[in-house]
Each structure stands twice: as C-alpha cells, then as structure tokens.
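Taking the form predicted alone, here's one chain by itself in structure tokens.
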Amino acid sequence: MELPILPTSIIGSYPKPRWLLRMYSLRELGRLPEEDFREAVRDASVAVLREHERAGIDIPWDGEMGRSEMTEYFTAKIAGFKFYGPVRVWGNAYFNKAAAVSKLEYREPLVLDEFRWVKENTTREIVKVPITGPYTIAEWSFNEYYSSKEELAFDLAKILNKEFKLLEKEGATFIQIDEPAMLNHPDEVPIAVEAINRAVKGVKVKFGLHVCYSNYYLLADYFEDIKVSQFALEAANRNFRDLDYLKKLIHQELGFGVVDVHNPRVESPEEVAKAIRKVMKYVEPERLYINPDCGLKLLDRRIAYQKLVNMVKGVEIVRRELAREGKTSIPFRREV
C-alpha cells in the first residue's frame, strides 16, 4: 500500500457541530431517546469526515463525535469501573473520573462500532483509530482495588489488547494510542512503556503513539523500547524550537505537529512548509507524517477546518519540492 509522501492525518478530536452539542445536553437531561442520539452522532460523524476529506486529509477520523471525554468514554465500557460524579479538571471544565472498584474485565467492544461506521463512510483507504492508552486511563482514574497503579495499568493493557485484536480482525490498519499522561511521573515511565508494549503484543497493525505537551527528551530515551512504528508529537505550540531530541528517533516515523490547537490564529501554508523543512533536517521525509499538534476540539469549527486546509496546502508546497528529487510516495509501514 502506497501513500503520498508526507501523508497528512489528524490526531483525534474535532469541534462538534453545535446541533450535536445540543443533542448531548438533551440526552443528559433525559429528554432525547438513545436511538435519536445515536443517529445524531452518526450524522455528525459523516459531516466531519467530509470536512476532513475536503481539506485534503489523507488519513482521517470522524473527530470523536461519539465521545464525550477521552477516558470517561472507555471506562464506562469496562467492567470494574464505577462513577461517583464529575471532578474539576481546570476552570469550569469537569469530567466523570472513574474508580476501579473491582478487577477490570473486557465487557464489550470499545470502538468497534465507531471504526465500522467511519470505514463505511469515508472515501479514504486508511483511517486512524485513536484510543486512550492504558497508563493514561490508570493515571486519570481512582484506584480502589489494585495494589498499585502498575497492576491497574497492566490489566488495562490486557483489555486494550483484546480490542486491538478485534479491530485488526475487522480490517483496521492504523491505531493511535493516546498517552498524554505517560510522562507525568518520570519514575513511572517504564510502567507506561511496558503497558503499551503489552497492549500491542501480537497485533499486526500500524501503531502510533501520541504524547503531547511533555518532556520529549525524557520520551526520547525510550524511543527504541516502545513497540510502535510512529510517534505523533506536537511542535507548533513550541514554535518549532528545541527539536534535538529527534536525533534519537532512528527507526520509527514521526507524526509532526504543525498546527497549534490552542491558538485560534490560522497558520499560513508557507509557515507550515517552513516547519516541515526544519524538521527534515532531523527526520528524512520518507519517515514523516504531518498532523496538528493535538485534537482540535477546543477551537471554533471554522478555524479548525481552515487550519487543516492550510496544513495540507503547506504540505503540498513541500511535496512539489520533493517531487523534483523524485520523491513522491512512501509505503504504508505497519511495523518498525
């Protein structure tokens, strides 16, 4: 399977249409039948897929239209978790933080229906399936049963491994593991690495690891230990400074973040192209994918879309330059 050089992708989340947010509110109030809510989510999913495709994204997803939050969505489906109520994250933002109150068990598929729907409704050959990783779920949950966070994370890895094998059987080719918390405690990074490796064991798909707003020099010490073929990392928010950690990225691909998801200013195509030229001093273009820093859900939808449009235009500038060197496509690598 071949892709154009510098394949473009998204990270995960995307702004929900305002009408879908109203559906979420009505559902929470008990004023919307579940069947109507599911139909609204699927309609929004198709709408977002079309936006990604119009923008020129090579490897899309549906923006997580059916997910309210990146850990609550998964813990609600895993037996052994219990919710006591919302906790404050920052400002006036809350989420339902789950507690592990008994041994965790795989009760039902986590994202299988999402994947099937997206695959059926996209024009693209490859889609990326983002799933929150075992360490981050453990870190962002209360532990009232396990003797340690390590034990909790490893049981979550077993559950995710079952899901990954199911997705592989259904035809998934690219899974992104989101681990925003894995560098929170430097002494626990080996636990996170082992949990990720247990989760992907025996699964023959392309795995990417997304870690954002963290100490990448610490992460770089583990590049060779983590059994994924790609690292998706943010750079725009750092103004593309301090990229020397990439000297340790010898074998895997880099999903390079060129769009700042916390800034409403839309980057120009020329700015995107300049950033790509800079990172190519560290990573050859054959190992580069291009994506936003992180999920786009906190931005206005029109701004998020234009950022993707300009991201693709910036990529096209560099693709024309690379074509003059005879570099136009790359193989879709599933393994390191």
Given for the second form:
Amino acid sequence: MELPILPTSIIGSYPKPRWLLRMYSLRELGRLPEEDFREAVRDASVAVLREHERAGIDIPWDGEMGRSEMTEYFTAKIAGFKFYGPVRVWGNAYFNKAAAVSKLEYREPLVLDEFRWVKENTTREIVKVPITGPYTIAEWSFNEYYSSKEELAFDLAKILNKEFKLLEKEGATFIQIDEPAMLNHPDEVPIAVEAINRAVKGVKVKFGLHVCYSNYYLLADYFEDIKVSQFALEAANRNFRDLDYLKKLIHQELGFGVVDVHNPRVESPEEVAKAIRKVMKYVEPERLYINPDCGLKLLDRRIAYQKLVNMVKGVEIVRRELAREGKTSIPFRREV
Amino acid sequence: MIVPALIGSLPRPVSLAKKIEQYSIGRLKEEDLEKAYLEHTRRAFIKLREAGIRVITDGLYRWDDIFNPFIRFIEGVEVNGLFKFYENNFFYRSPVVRGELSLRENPLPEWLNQALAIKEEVYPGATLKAVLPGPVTLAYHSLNEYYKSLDELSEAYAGVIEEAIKELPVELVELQEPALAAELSRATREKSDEVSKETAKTLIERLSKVKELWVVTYFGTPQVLPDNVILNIDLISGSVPEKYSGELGLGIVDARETKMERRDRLEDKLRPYFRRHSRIYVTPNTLLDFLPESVAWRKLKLLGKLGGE
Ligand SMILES: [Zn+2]
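I would like to compare: after the form predicted alone, may I see the structure of the form predicted in complex with its partner chain?
What follows is the entire complex, opening with the chain shown before.
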C-alpha cells in the first residue's frame, strides 16, 4: 500500500456539531431514546468524516462523535469499574473518574462499532482508530482493587490487546494509542512503556502513539523501547522550538503536529510548510506524517475545519518541493 | 486528644458549578450566584457538624484552585493558562508576575464574615479558619518575569499575604504550602531556581506573628519546619520529621483514592504520635477536590469518628 509523501491525518477528536451536543444533553436528561441518540451520533460521524475528507486529509476518522470523554467512554465498557460521581479537573470542568473495584474484564467491544461505521462510510483506504492507552486509563482512575498501578495498567493492556486483535480481524490497519498521561510520573514511564508493549503484542496493524503537553525529552529516552511505528507529537503549541529530542528518533516515524489546538488563530499554509521544512532537518520526509497537535474538539467547528484545510495546503507546498527530488510517495509501514 | 479537621477545599458541588457557569455567560444575576454560595456553604457546614469535623474551612467554594481568585487581587500579577497541579489530573491558573506586588483589593474578610454568620447559626461549636496560598508555594507556581530570585518573589508574596490576613475576622489562618514538601514535578516543568529553606522558614514565622497559622503541606515530607505553627503533614506520601516537636496535623485519610480506610487501622497509625503530642489534628492528606463528592463526605465522616480523648 502506498501513500502520498507526508501523509496527512488527525489525532482524534473534532468539535461536535451543536445539534449533536443538544442530543447529548437531552439524553442526559433522559428525554431521548437511545436509538435516536445512536442515529444522531452516526449522522454526525459521517458529517465529520466528510469534513476531514473534504479538507484533504489522507487518513481520517470521525472526530470521536460517539465519545463524551476520552477515558469514561472506555471505563464504562470495561467490567470492574465503578463510578462514584464527577471529579473536578479545573474550574467548573469535571470528568467521571472511574474506580477499579474488582478485577477488570473485557465485557464488550470498545470501538469496534465506531470502526465499522467509519470503514463503511469513508472514501479513503486507511483510517486511524484512536484509543486511550492502558497507562492513561490507569492513571486517570481510582484504584481500590489492585495492589499497584502497574498491575492495573497491565490488566488494561490485556483488555486493549483483545480489542486490537478484534479490530485487526475486522480490517483495521492503523491504531493510535493515546497516552497523554504517560509522562506524568517520570519514575513510572517504564510501566507505561511495558503496558503499551503488552497491548500491541501479536497484533499486525500499524500502531501510532500520541503523547501531548509533556516533557518529550523524557519520552525520547524510550523511543527505541516502544513497539509502535509512529509517534504523534505536538509542536505548534511550542512554536516549533526545542525539537532536539527528535535526534533520538532514529527508526520510527513522526506524526508532526503543525496546528495549535488551543489557539483559534488559523495557521497559514506557508507557516505549515515552514514548520515541515524545519522538522525535515531532524526526520527525513519518508518518515514524516503531518497532523494537528492534538484533538481539535475545543475549537469552533469552522475554525477546526479551516485549520485542517490550511494544514493540507501547507503540506502540498512541501510536496511540490519534494516532487522535484523525485519523492512523491511512501509505503504504508506497519512494522516497528 | 484527637481533633478532626478539614484542610483546604471540599469538592465543589456540580449544582454550584452549574450556577457559576450560568453566571459567567450572563444567564444568572450576581445576587443569585451569591445566594447559591451561601446556600451551599450552609449545607456544607451542616454536614461538617454531622460528621464531627471540629475545625473547618468554608470549603473554598469560591476558589477554582488554591491560587484563584486570590492572585486576581494582587497588583503586579496577571493570570495565565492552565498548568498541572503537581502529578494530579487537576489544573490551576498560574500567576505571571509582571511588576511589584501589592494587595489591590481584599474581599476575603467579607466572605469570611458571611461564613462566620452561617457557622454561628448552624454549627457554633466549630472553629472556622481562613485559607490562603502560602508565599513559598505561590512563588514556585508563578511565572516570574520581575523579581531577581524566587527568594525575593516569595518575600514579596509574604508581604501581600501579611496585608491580606491582618484584616481577617478570624484568628486562625491556614496557609496552603505543598511546596514545602513536594517537588514540582519534572513532568510539568524543569525547576531552575528555588526558595531557600531559611527564607521559607523566616517568612512563615513572620506571618505567624500576625495570625495563628496552620501550615498545610502535602505530596511529600516537609523540608522546612517553621516554629509556632500547626504543621499539617501528609502521612500518605510523607512522614513526620524526627526533629519536629511543634503542634501537629496529620493527613491520614487518602484524598486521592476512593478506597475507604479502616477505622481501627487509622487508630493504630495514630497511637505512636501521642508519646510526644497531647493534641493531634487529623485531616485528609490533601485537598478533597481530587475525590467525587460522595466519597469525600464518607471520608470526612470516618475522620469525625476518630475524634475524642
Ligand atoms: Zn493530545
């Protein structure tokens, strides 16, 4: 399978259409039949998928229309978790932090339905399936049952491994593990690495790992140990400064973040191109994918779309330059 | 004697958060928001009474984190984006120090007067303390663009705090000082400068001459041991330093895990401290913000049961 050089993709979330948010509220109030809610999610999913494709994204997803939050969506489907109520994250923002109260067991597919729906509806050959990683779920849960966070994370890895095998059988080719919390405790990074490696074991799809807003120098020490073929990292938020940690990225690919998701200002195509030229001093274009820094869900939908459009335009500028050197495509690489 | 006490915040009830949100988008009048604060404070005080918590705070319902809104009342400070509060999935807005610090306004006395009035009505037996961030923790969590060193910055903050607490209608003031015990996480920020231990000790002892101080540390063992204060120590992730002999608050209930402690085990844990202390305050180990509301109250009830001779 071949891809255009500098394949473009997304990280995961995308702004939910306002009408869908209304459906979420109605559902919360018990005023919407589950069937209607599911239909709304599926319609929104197709709408966002089209939006990604229209922007020119090579490897799209549905913007996580069916997920209210990035851990609760999973913990609610895993047996052994219990919810005591919301916990504040900042200001008036809360999330339903789950507590592991008994041995965690795989009860039902986590993202299989989402994947099937996207696969059925996309015009693209490859889609990226984002899933929250084992360490982050462990870190963002209470632990009443396991004797250590390590044990908890490893059981979660086992559950994710089961899901990954299922996805592989259904035709998934690219899974991105999201581990925004994996660098929270520097001493526990080896646990996170081991949990990720257990989760991907024996699954022959392309795995990416997304980590954001953390100390990447800490991550760089483990690049070689993590059995994924790509790291999707943010850089726009840092103004593309301080990229030296990339010197340690010798084999795997980089999913380079060129769009700041915390700033409504839309980057120009030329800015995007300039950032890509800069990162090519560290990683050759054959090992580069281009994506936003992180999920786009906090932005206004129109702005999120425009950011994707300009991201693709910026990529096209660099692609034309690379074409002069005869570089136009890369193989879709699954091996680590 | 064991005295159950609250430190810092209670989890902000979702019903109150909704009101604050409505107010912020102009859909609720200020007086209705004020009413909501008072009503929730009343409910909290009744529950604290029922739980047997003897020394209380107002639950910091008006605070988003231990710095806000206090830093908004300080001249020379701007409020920046969100930063991770130590190694928790909890974020605070950081002060950016752009000029000389001074206290611009101080609504704390008014807020405390309101809380005192409610307390007199529903829980007159309790002691209410004020809560403020301490100078050392403020300095460590600031983006310092003005002062030459963190020592100087913490000194400037101490000056502001001194002004602020002078005017308070309570005798007991709690200073949130996790920075005396916890390292700023490497995961968040590389630490380049520090507040010297001598400065930290001197500043806190100076403030202890203005009001009686309850210095709350957590996420580690305190490295600074000020005299003439009640020092609160997190027994979950730290321990009482051998050489400390002053008044003691012990954070023995884990406010970062939902698992309930066993009362008999807690009592066993407390026993050794009575050899050196006739009175011990027992508290959660840190802010209760990290727990769902229902669990936080269950833990407070457990603490209350430890109270007595
Ligand atoms: Zn991210």
